[in-house]
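Coming up is one lone chain in structure tokens, specifically the form predicted alone.
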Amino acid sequence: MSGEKDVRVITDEVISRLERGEIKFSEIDQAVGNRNLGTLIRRTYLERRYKVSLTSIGHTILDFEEIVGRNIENPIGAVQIPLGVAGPLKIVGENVVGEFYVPMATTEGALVASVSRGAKAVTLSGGAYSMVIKDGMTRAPLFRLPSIRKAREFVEWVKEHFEEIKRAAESTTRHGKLISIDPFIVGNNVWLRFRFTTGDAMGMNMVTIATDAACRFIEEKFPDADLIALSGNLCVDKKPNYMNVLMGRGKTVISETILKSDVVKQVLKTDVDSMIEVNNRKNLLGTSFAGGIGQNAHSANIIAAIFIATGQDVAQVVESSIAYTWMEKTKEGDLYVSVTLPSLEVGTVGGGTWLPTQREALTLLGVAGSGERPGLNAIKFAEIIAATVLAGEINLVAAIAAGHLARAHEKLGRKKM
């Protein structure tokens, strides 16, 4: 009882100091010596000030002693998002073989059911084949040079001294390996797009630190080069862009399947030709006419739900969900479908992947932590995601072709009270 009383006394004292302006929100943890208590005090302060109840936000299994400084600042609790599984989805990939139930965290009714129906069609047709064709996380610092002649000279110098720059970059990491530097010149501005392999980590922080070390070396050895921005927006991180489409960032992964015509009819309630027409007119022509990047039905839906469930950087859904969905009829009259993700940025270590519920979701897929060889689990994870997006694309195109889209959302996305 005395412990509870002490907490109340401490809480009241700290809140009084907050109200008098003697302490900042960000200083509470240090003042009380405990981050979980600091979380409680911040939440209580907000409840009193705004006369609201934050009881649900306060109910969490998270230990803020562990995650403050790694995943969050100024915590007041946690939010919960419903978690479902889509599947079973059969994948016969380059590195992944088996049937999977894929965790998806979402508030959109009908999404998990939609992906599950697509997964059923894929599985009954023999499964999806997924393959990562390119792997590398990028950072593109921007340098200012005195003239275009110096800019060209600088680019040549970087090429000639690649091994020295590589040593400087890799001195900061055990797992990151610099594999290329691609230069881009606009006037007297030069971007150097560094590309690293990053093991099982998504690797954004890793490559930022490594590139910073490389830039310090470059400025020292080539004094005419003035670093303007460590990230010059040609990386490209968290923005829609064609750079990542053409050159890749993270994992460039493709998943494909051949849907049997009878499965299309019996499971998806439509036919091969109708699905191809919807894909051509909606995904290809409609997106092009709208000026969209990527030509797909709803890849962001699936990727966002998986990202939230597995502790990925959710803001990177912007470029990770750029997808190209392709459909054509086979000689046998079946439906070939593929999804290409040029810039899927995922990892199985680091970031939010170590949080308890997110790690369990990765464990369910068999990809938590590091793989048998560096990078293997992250590649497996990318193959699973691509196959799941494939299933989601198949079902939505089929639902539109069959005229079932509105009915599905009426049934599953709008509960009648």
Second form
4 protein chains.
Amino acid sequence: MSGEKDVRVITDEVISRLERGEIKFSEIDQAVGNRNLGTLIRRTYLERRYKVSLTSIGHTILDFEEIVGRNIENPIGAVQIPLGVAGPLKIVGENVVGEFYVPMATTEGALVASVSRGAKAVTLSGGAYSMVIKDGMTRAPLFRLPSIRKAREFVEWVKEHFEEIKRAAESTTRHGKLISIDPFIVGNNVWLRFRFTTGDAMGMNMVTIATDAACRFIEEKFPDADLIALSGNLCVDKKPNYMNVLMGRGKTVISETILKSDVVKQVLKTDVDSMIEVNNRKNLLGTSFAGGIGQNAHSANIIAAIFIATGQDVAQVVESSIAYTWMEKTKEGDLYVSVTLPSLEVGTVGGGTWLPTQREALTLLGVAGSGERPGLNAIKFAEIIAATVLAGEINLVAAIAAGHLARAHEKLGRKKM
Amino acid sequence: MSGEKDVRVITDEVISRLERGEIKFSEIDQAVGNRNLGTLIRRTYLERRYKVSLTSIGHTILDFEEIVGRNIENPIGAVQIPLGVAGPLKIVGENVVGEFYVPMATTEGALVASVSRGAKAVTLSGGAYSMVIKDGMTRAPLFRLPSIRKAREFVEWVKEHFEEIKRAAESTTRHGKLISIDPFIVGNNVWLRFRFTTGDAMGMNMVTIATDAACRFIEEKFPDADLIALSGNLCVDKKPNYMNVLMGRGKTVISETILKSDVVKQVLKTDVDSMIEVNNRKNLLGTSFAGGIGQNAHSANIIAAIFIATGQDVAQVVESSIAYTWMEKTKEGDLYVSVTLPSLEVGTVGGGTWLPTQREALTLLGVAGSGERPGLNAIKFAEIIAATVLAGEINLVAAIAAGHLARAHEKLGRKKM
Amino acid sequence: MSGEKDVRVITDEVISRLERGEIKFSEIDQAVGNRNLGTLIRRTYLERRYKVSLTSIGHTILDFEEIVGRNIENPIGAVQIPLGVAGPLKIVGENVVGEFYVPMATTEGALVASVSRGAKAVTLSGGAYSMVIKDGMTRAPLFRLPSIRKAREFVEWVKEHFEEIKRAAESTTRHGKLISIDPFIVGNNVWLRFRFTTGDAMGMNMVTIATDAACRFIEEKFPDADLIALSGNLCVDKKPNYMNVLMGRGKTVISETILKSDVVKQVLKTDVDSMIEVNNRKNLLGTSFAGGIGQNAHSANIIAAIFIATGQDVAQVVESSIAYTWMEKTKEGDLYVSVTLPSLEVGTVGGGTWLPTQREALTLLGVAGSGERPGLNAIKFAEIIAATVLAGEINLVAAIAAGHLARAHEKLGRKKM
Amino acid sequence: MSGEKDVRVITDEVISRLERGEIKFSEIDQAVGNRNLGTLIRRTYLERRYKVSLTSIGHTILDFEEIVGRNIENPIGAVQIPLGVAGPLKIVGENVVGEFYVPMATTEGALVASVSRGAKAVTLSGGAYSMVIKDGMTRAPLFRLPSIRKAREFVEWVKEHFEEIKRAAESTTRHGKLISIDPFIVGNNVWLRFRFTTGDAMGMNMVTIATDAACRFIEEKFPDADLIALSGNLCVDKKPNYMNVLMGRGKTVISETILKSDVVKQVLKTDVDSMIEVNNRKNLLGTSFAGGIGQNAHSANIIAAIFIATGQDVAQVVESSIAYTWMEKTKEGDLYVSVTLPSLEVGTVGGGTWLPTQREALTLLGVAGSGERPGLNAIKFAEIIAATVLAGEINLVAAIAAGHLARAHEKLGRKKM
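Now the other one: the form predicted in complex with a further copy of the same chain, given that the block above is the form predicted alone.
Below, the chain from earlier opens the complete complex, with every other chain and molecule after it.
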């Protein structure tokens, strides 16, 4: 009781000091020595200043004592996003076998239902097979050299001193292992694209720190190379691009299935040829004519929903969602479908994965935390995501083929207005 | 008390029926006649089946009676994401004037702090000016014609019957107004790119339904045109692409500021020339060499965090985050900076914007719900987002210029491991 | 005789003056008052300086008195390129009907034969239908404005003063008609994409001059707009790009045919399904995964050979060759094929079209010089080119489908080694 | 005399047979046993059929007895294209040192003069430095596998059997050496991108034949892999693409220079800052916003003109002309300029390089035929081309900076109308 009173008193006092400019907004936590209290004060300050109520934002299980500095600054509470599960989805993959209910946090009506229907078709056809074919997180610092002659000399030097650079990089991390450095020269600009395995972490921070250490070593030993940017946009992080398509980033993962023609008919209410026609005209021709990267119907929907649910870096949806959906008829008249994701950036440790709800979502998939062997959980997780994208693609292409799209939206989406 | 007991009994019973296959997972709500109870049962079922705890996911203020079918299916609870505020950010825009604390939901440490520092530099320099230069949500159905002759005839016909098509489209919506139909012909494939204003809604569902009605009219009147896909991927929704860059989707919005050279020095700890050099080499040369769309440092970070916080369609981060960051020195030696977002898809009504925490986040910005005049709130919101991206770009480019990036990550990010 | 002696004497003398630095290489024509003689002297000078023989280059029917300044500077003679004809190719187009032998200047063995085989298949199936669906040459000057506010004001001003700008532009040309100005704003940069019809000329020079006049008017009336570049690379000239794909440049032209399944079998030695499979996997999936623009097998081969033969601007092969090849099975089991060329930049007057051999090549197609009505010949020419690309695509896809490619190259290409 | 009469008689006779359908157009050479005569007959036939004169085309030094089947089929004569020389251009490169007059075959007035002015600026500043940083011709066959599991197994198998595959490939060629095979998997599609060094030849035919042999070996040993296309469009040949930008094709070559600020002023009539501004706004920002690949002003102009002059495969201008032009100010206030060409496909033997005028053009540059050591001439040639592109870029950017472009076109281009 008296605690509550104190809280009110402290809050009023800190807000007064804020208003008088004696303290800055970013200094509140420090001033009161408690981040949960700081969160309350910030929220209250904003409520008063802007004459709004932020009560719902304040209702949260998050303990900001733990979170501030790791995942957020200047918190005022939390956002709550509905979490549904799509499934059951049978996966008979390289590292995961089982039936999964995939957690998807979204506010787009019909999405979870849509993926679930695709999952049903996949499951009835025997499941999806998923496989990670490439793995590695990248960071590409950009150096300025005095001339192209020096640029090439530099690139040669880097090749020759790979082991030393590796040592410098890995001195900063237990989990990151430098596996390659790919150089790119454009005039007097040199990018070195570092690629690391990062265990079960998505690894961008790990890799940034390790690359920074490597760059310090490089600059010291090769003084003609001036580091312009630790990230030179050839990494490529959080921008759509062909570098990641062709050279991979994070997991390069594929999932495939063969849908029985009668499943296409009974579950998806369309037929094999119609689905192939939609995929070819819309995804393969349409996307490319529009100057698009990837060829798919809506992989970003699935990626975004799973990323939010499981504490991934949501800005990476940009390139993680680049996907190539391929459909063809088998000799038996069934439908072969695959989705290829060249650049799926995911982790089961680090980032937002340890937050309470996110961690539970990963637990539901059996991939929370570190894997039996380092990296295994992240790989399993990638396999599950790819299979879920596969289900999502199957359903939307089928729905379009069946002319169902708009009607589904009318039914489920109308309520929103 | 007895209510709780009942819940347990019902839960056990429904789970038994699920296990015996007498009822399907997707039929639970219907079976128990209450979506909150259904949510509990689904969660409990998964907890038992997979031997996990989903307690945190169960702690939520969401009322699924309201939400299911509008925003989610098969819910099991909610995800909670830390919500911080970046600011204060001064905007002296076309439609918004004031100091803002911008809500960002993220799990990436350092992000809110980073944007806040950029905001400080902008604010000290007099603020950002933002402007929406184009507005309209699109949907591009794809038709198959018997020949290219018919394809052109079809396109001519559409032009001549624009008013009738408009009437058919608008019969489905109060807020959507059809403003143009851009045709694209590739062989016997014809895409009609419908563009609507959609008031304060992002409008994709509205536009899909309206386009569907238009297509029914078209197919009836021009029977040679077979609708293959209501969305033919020239819309373009949720895929990175140049169509939206060149022709816009949602809001095309720009924000600019002139950073005083001494602000660059004192707040950002670097100088004007160094920032320009980083922008030119990394963003303009680097991104493009990598086959990237857009030229920026990390606009997706800001867009994703605001989208999650405010109930936007997060999968649209893909194209909404495409941004062109431009920097140059003014005659006075200051730094002119602009960011151009060709395809920012946002709304203040519809989608997830009405959910409790998301709505509060919009309220904090003064843009929740419908605007004074239709569409004004969505435009204001776009102006604020662009200014926030501007702040984010300024800070990251400055941090790189100052070589601060890695050290910041070390300090703030280290805790995560 | 004495003429020849004089020539030798003059040549020696001029070369001596060149060697003594009394005259510059670029001043030779002026010094001797005759461009054919100048050509001889330049050639002789280079022969002596570099101790080489340039006799073949000297053998030419070109009269440099006419050509220098229009088509070339510093000439030393001419290059001779073998000219073959592909055909007969039946076209039943919008503006051209008949059987054509299409002139192709190339040094790539097998190319003309390859296109001829495709032409045979097309002809036996009833011919190709070609149609120009858009027409207009563009130039996009780039202006710097003081702010985005001014940028939009500028764009509004341009819209309002279109008629005056049109008058200024058209004052420089009899044939060019300004049809639209499309604005693009990126920060404080504004591009105005001028689009003109240009009669039978490809029209780039015409358009450049007219746009220059328009820009002078604009800069005078709207002094805040600083012209940075008369061509701001949104034209887009001689670079591969999506602007031209989506908005067209020159002729946007399509050609289609339906190949009878027995023609596929007998002439092309393969079958309909195999050709579709190759087109889908190689052209639609392969090109796009490689980050390619367009989806075709080798349209550039045909475009380049015709461009060289007919005096087009060969550097424009870059974007003129962007093509989308689409194949599908008809209900009757035949093969529908189309090629769509969004940006084919061609003319029948101006540029190199008046040179003797090039003009004859155009004459062979019945499209030399101005058309009956302005622009008709250029349109006819575009229709013929598109049909030839169609034939070329058909043959190569068929050859690949039949596994013939390598064997054809072995047979025809082996001789080269 | 009697010979001439005979020719007329034979011509009439063959044409009669053609008209009666007793012989096909493609069988003329065979019928008369002489390809020069065949050429005459084809030309005469077309002249009569289409009532045109092809006299100029008939005037040629080419001996079709030698050329047919190597470089052309169905020839009717030759096209003559004006050949100018740009220079003198000083190059102080890795493998070439000297002053060059670069042969350019073009019909675009002002082009040679423009490059010459750029060359002057380069030469006065001490010359250009050029360097080839990567070398290798590629061909990427496309295989269909039964599943992604098999696809990865296949890729592993290829890695393990590299030496055997190499042996199979190299059995077909003396000059081609297989240096790597890069695999790309998209669903059940596998591309193997073969990279060969090809001596002084551009090497596409060599590589196609060698890859075909490799594929036969592969298909025999790994029967689950079905070869769909010997070229699967990841090569990438004759289409604009990012694969070649990022991984190279042919020569990856860079040229750079530092232009003295007073040379910029006196020769180019502009200043360093203005040129940088044009390059940044037009080439770096403009091209990329337009969805362009590369960032340059007009590299295709130079590449096309040199390719025609020297017997290169002109359709390869498409990707060979992709260039990144970079400009920055040195500490001394001079202008650093570089051009980077990731994918310059050139040769000094094979293709059209042995034709009389083309060979002379190569001789003028000192790079005709095979180099002292295999491949050296082709590398030298690439260095010269890159330096010439550099000169061309410098001049055009300078001309734009000086507002000279339009006036130059008016002066030189006006004559054309």
